[in-house]
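To begin, one chain is listed below as C-alpha cells, in the form predicted alone.
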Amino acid sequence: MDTSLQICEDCDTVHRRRPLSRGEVARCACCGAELDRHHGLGVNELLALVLTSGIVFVVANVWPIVTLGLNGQHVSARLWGVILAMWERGAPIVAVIAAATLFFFPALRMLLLGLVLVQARRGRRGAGFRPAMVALHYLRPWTMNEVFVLGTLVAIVKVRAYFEVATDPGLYGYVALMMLITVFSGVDLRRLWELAREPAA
C-alpha cells in the first residue's frame, strides 16, 4: 500500500501526503475538507493517556459524585445509584441510555483504543485490530461524559437552594475523565492503520 497518498473522504480526490509542521492542517484542494493535521502526541503518549483515563474512570465510578444534606441527614450519590433510581422510578429507557453513554461506551472505547495502540506500538496488526478500529469509529459520537459533567454542575447550582451540597471525588474524577477523553478524541485513527502493518503472509 502506498502510504504517501491519501484520499479525501468527502470528494474522493487523491492527494500526495507531505510532512506537517506544528499546528498545521492539510485540507483538500477541491472541497476544503480536512485531510490531516499535525499531532504532537506519539503512540506512547497516547497509550499513557488511555491508561490514565482507565484509572480516573475507576475513581469516578467508585467514589460518590455529590453528597446532599438536609436537617442533619446526608445522602451520597454515585453514577450507578442515579441510574438504578431512574430505572426503579419508571424511566428504564433513560436509565439504559445513561448507562450506555456514561459507563459502557466510554469503558469499551478506552479498552479498544488501548488494544490498537499496543498493536501500533509493536508496528503490526494482531487479533481484533480491524474490528476494534471499526468499533472505535462508530463509538466516537456516543460517549457523553461532557454532557453529564455539565448537567451535574448545573444541577448542583440549582439544588443548593434546597440542600447542603458537597462535591465528592467522583465528580472530580468525571471532570478529569472528560478532559482526557477530549484529548484522545482528537486522535486521527487513520494514523494507526499506517503505524500497524498487516502481518506478512
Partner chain sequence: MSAPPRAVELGLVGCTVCGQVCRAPGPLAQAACPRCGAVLRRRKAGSLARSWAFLIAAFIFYIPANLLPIMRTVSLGDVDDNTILSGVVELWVKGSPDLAVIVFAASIMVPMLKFVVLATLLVCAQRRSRWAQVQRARLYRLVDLIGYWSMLDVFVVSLLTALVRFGFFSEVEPLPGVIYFGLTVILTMLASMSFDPRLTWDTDKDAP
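Now that the form predicted alone has been shown, please provide the structure of the form predicted together with its partner chain.
FYI, this one's just the chain on its own, none of its partners or other molecules.
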C-alpha cells in the first residue's frame, strides 16, 4: 500500500500526492475532479463543531419551527409533528423518508463523527472506528436538512397570504445546523484514517 499515490475516483487516474498550501485544491489532470484540498480545520476544531451541531440539533428538534395564527388560534409545528402528520394523513412513505433524511441519518452522522474524531484525537483506532468510517461514507448523501430549511421558507411564503406567520427558535436551529453541515461537507474525513493509527497487534 503506497500512501504517496492517490487514485482519482471519477476517472481512475493515478496521481502522486503532494503537500498543499493554505486554500489550495488539488484537481485531477484528466477529468478535473477534486482530489484533495488543504485542511484548515484540525481534529479539535472539528470535534468542537460536532459538539455545536449536536446542541443545535437538539434546539432544532425541541423547539417549534413555525407558528401559524388565525383568529386568535395558534398552531405550531416541530419536525416530529411534520413527520407524524404525513404518517397519519396517508403518506407514510414520505414520513419515513423525512424521518430518515432529517432526523435519524443526521443524528447518526453526528454520533459517528464524534466517535471517529475522538479516536483520531487520541491517534489510535478503537472499537468501531472502521465500521463508523464506512457508515459515514454511505450516510453522506442521505442527509437533507438544508433542503428542509429552504422548504420551510417556501412554506412560509405560501401561507403568508392566509395566516399570521411567526418563525420559532427551531427554525434558527435548523439554519445554524445547515451552515454547520455545509462546513462538514467540505471536510475530507478520509484523512482520519491516517490520523488514527491502527493499534499494534
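Not measured: the values here are computed from a predicted model. Positions refer to the first chain, counted from 1. In this text, rigid core is short for the largest set of C-alphas that superpose within 1.5 Å between two forms.
Student: Examine M179 after superposing the rigid core and state whether its CA is displaced by 2 Å or more between the two forms.
Tutor: M179 C-alpha, core-superposed: shift of less than 2 Å.
Student: Mind pulling the C-alpha shift for D12 between the two forms, with the rigid core superposed, in Å?
Tutor: Between its two positions, the C-alpha of D12 lies 4.3 Å apart after core fitting.
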